[in-house]
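Presented below, as C-alpha cells, is a lone chain in the form predicted on its own.
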Amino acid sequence: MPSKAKTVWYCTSCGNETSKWMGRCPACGEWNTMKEGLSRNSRSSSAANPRALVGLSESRPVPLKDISVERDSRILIGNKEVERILGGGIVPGSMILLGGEPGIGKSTLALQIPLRSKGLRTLYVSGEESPRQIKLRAMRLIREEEGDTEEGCTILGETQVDSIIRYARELNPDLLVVDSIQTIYSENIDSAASSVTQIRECAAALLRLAKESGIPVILIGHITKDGSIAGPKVLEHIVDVVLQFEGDTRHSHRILRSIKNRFGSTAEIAIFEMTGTGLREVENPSEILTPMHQENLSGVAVGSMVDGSRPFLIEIQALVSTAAYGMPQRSATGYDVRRLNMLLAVLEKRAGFKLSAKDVFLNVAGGMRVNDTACDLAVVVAILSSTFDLPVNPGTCFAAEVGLSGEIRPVGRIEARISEAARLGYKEIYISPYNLSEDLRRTIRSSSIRIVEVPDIGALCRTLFKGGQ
C-alpha cells in the first residue's frame, strides 16, 4: 500500500512551508497568504507516478487532424429545460459542477435525470445519504405514467475516489453522479475530507476518468456562506460546465443559471417548480409570474425582464402608506433596496412627489429576483400607482431604465421583449422613445401590441394616470 501524501500549509508569496496555518508567513512577513496543499515529498512521488494512485493509463500525443469528431454526439438526458441550458445535452467525457444552497433541489435534479431518461445507464454515487433513502425518494419522484423507469440507475454508497473510479470502470455507465465532491476522499492524502486538498485531488481524478474513458460526471457541490462554491477555486476552472442552483427555499421555483460552459452559451437559464413529485421544467415563466388576483388593484404593474437570453413579464407590487414613526421605512422583496432609494429620489427631485415621509413597500411577485434595469419604469409606476391609488390597466407593460434625471433611457433587447407582451396578449408597452429604429418602427406595426414612448417621468403621469398629481 504506498504512504499517505502528507499535506503542509505553504506561503503563495515566498514558497515557504509550515505544518500549521498560520496568519503571517514567518519567512517573507506577507500575512494572509498561507494555502493548505501536498508537502513537496509527496508532490514529487505523485508526479512520478500520478496515475497509480487511481489506476489511469498514460496518454499519448495525437495529431488534430487524426482526431474525430462525431455530430450529434451530445447525450439526450429527457429535461429540455437542462439539455438547453446545457446547449443541446451533455457532451461525452465532460464534467458539470451543480452547486446551490442546501435543500433548493440539487440532489433531486440529479436522481430526476436517470429516472426521466430512457436506456441513459447511470451511476449515482452518493456520499451523503444510504442506498434506501435514495430509493424513498426514487419513488417519490417516478411517475410511471410519463414513462419514468429506475431500471437504468445504479446506487453506490461510496466516499473513496479509488473504489468509485473502479466502479465506473467495470460498470461503464453512460452517466456518473457524485453527490457530493465535499464528501469523497482519497486515502493517499493525509488530510480530511472537504479540505481544499481532497476536493482538488479527487476532482483530478475525476476528471481524468472522464477524459479517458468518455463518461460524463455530474459534480454536486456544497457553497459557502457567501454563495461560492465550497473549496478551490480551481474546482471551477478544471470543469467544463458551471450550474448554479437559486432560488428561494419558501418559494416553489428555482432558477438553473449557467456560470461556465466550454461547449454552449452562459446567457441560458432554466426555471423549474418544486412540487411533490420532484420538479417541474417550467417552459413559459411569464404565464406563472404576471398578476394572479382580480383587476382594478392599485399599486401593480407588470415589467418585461431579461434573463440570460429569455425574456418574461413579472409582476411588481408596491405599496406606499403614510409613515407611522418618525422614519420611513423602506423595504424591498427581490429587487435592490439602494435602487429602490434612487428611484424614490428621483421622484422627489425631479418630479416633486413628496415621498420623504412616506413608507414604501415594494415586492417582485414568484419568489423572482430582479437585476435588470428594465423593470425601473415598472417599479415607479407600482409606486405612483399606489401614491394615487389608481390602478393601473391590466393589458399594459413596461419596459425601459429611469435616469437620475427623470429620463426614460433605452434598454437592450427591445424587440424580444416587445414580441413576448404581445404573445401573451398586453395591449400596449411603454417604452423610451429613444429605444425604436426605423426599421424596427416597420418591423413592429403589423404588431397587435400598441407601442406608447414616453421621454420623461412627467409625461408618464400625463399619459398613464391623466394628471393624477
Ligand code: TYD
Given for the second form:
Amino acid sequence: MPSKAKTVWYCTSCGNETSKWMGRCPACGEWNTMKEGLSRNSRSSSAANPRALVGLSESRPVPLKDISVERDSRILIGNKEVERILGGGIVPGSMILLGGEPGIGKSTLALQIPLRSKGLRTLYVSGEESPRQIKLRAMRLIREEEGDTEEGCTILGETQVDSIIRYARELNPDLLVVDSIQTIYSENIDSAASSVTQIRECAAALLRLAKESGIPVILIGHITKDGSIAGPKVLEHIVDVVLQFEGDTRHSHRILRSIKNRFGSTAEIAIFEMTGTGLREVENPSEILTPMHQENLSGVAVGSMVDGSRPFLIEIQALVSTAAYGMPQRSATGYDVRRLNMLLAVLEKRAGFKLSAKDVFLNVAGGMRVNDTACDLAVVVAILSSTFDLPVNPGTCFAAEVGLSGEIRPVGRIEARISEAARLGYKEIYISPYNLSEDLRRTIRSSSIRIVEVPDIGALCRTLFKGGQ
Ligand code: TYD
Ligand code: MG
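Moving on from the form predicted on its own, please list the structure of the form predicted in complex with the ligand.
Whole complex next, starting from this chain.
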C-alpha cells in the first residue's frame, strides 16, 4: 500500500528534518531556516537510499588489500591553480560543488575550463543564461594568443534534470557543468525550483549519473552572505569536493578555497584576479598585495599571513587621527574590529599610548580578509607608524602575535613565512624571540634576510620608532 505523503520541516542550512516547525534548527542551531517539504519516505527518493545514490548493488565485506583500483587518473582542465586545489585535476566520476555569492565569477571560472583546455569535451548546462549570452561571454574570454578554443564545448540551455541527464548520456562528455543547481528542477517532485527538496533530489540524480557513467560534474551553487538561501549547504554532505569562491566584488581579487575534498587536501587556496578578459591566475599573490612603495608612507606595515598552506605577505594600512566628535570611531576593512579593539587596548594599557580619544581606521590592501593572528604585529606597527607619523622602512615586514600583556608571541609556520619574505626581497623580519629553535636559527643565519627578535611592544617601539616617543 503506498504510504500517505507526509509533510515535514527541513532546515535549509543543514538539511535536518523535523516533524513540526521550529524557530531554531535543533541540529545546527541556525534561526529561521526551517522550510516545509515532503518527507523522505513519502517520495520515491533516491536520496533516501544512499546505496541507490552511488549506484552500488548489494555488498559484502572485502579485505582492504583485495580492493583493486585503477591508477588515480586525473582529468586536466587547463587551469593550474584549480588543478592544484583539487589535488592534481578532476577525478573521473566525482561531483564538485562550486559555491559563492552571486556575481563573484563562478560562471566565468566554469566557462574558462572548456575554453582553456584543448581536447576536453564539455557539456555546459545553463539555466541562468541563454546560449547566446554564453557565446558573448565566451568571445570575451577567449585569448587566441594563448591557444584558447571553443572546440569541444557544447552549450545546453535546459533546466529539467531528466533531460540534462539524457543529453549527458547521449553526448558522453569528459565534463558536465551545471550552472546553477538552484535553477534545475525535476518534474517528479512536487515542490518549487530552488526549494531544498528540489535541490537535493536534482543533485542526487546528477550524482547517480556521475557515479554510473564516470562523467565528472561541476555543480554551481549560489550562497548569499548570511548563507540563508543556502541550499548548497545541504549538498555539502553528498558531493566529493566543495570549492568556495570568495572575495569582495568591489575589488578584483578572488579567493578559491577548498573546504571539502575527498581526493586531496583542504588546506589549499588559489587567488585570481578578475580582468576584462576573465579570471587570471595569480601565482605570486604577495607581489600584487604588497607593492613596494618608492616613497616612505607612514601608517603602512607589511604582515605575513598564512591562508591554506601558503604564506603570503599583505599590506596593512592604518590611519590614526584625533576624533573630531565625542565618540572616537573604530573601523576596519578586511579585519576583525574586535581584534583591532583588543590590540588598541593593549597599546593603551601596556605601552601607555593614549589612543582612546583617537579615530582609528584600518584597511587590508587588495580586498583581502585577514584572520591570521600572525598579522597582529603588523597591525600594531601600522597604528604606531600613523600615530608617530613615522614611516617604516619598506624592506621590513612582521610576523608575530601580540598577547594581552603586550608580549610578542610566537606563530606557526615561521620558517615558511621567513622564506617567503626573503624570496620577495625583504631585508628584515620582526618575530618573537621564542619562535626559533636552535636548528632553525643556524639555517636562517646564512639567508639574506635579517631576523629581528622583539620580546614586547616597548622593545618594538625602541627599535622601530627611535625618534617617535
Ligand atoms: P559571473 O561569472 O557571471 O558571476 P556568478 O556566476 O558568480 O554570478 O561574473 C560576474 C562578474 O564578473 C560580473 O559582474 C562582471 C565580471 N566580469 C569581468 O569583470 N570580466 C569578465 O571577463 C567577465 C566574464 C565578468
Ligand atoms: Mg552565474
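Please read these numbers as outputs of a predicted model, since none were measured by experiment. Only the largest set of C-alpha atoms that superpose within 1.5 Å between the two forms is called the rigid core. Numbering follows the first chain given and starts at 1.
J.: Return yes or no for S405: a CA shift of at least 2 Å between the two forms, with the rigid core superposed?
T.: No, shifts by less than 2 Å.
J.: Superpose on the rigid core, then tell me if the C-alpha of G23 is displaced by 2 angstroms or more between the two forms.
T.: G23: C-alpha displaced by 2 Å or more between the two forms.
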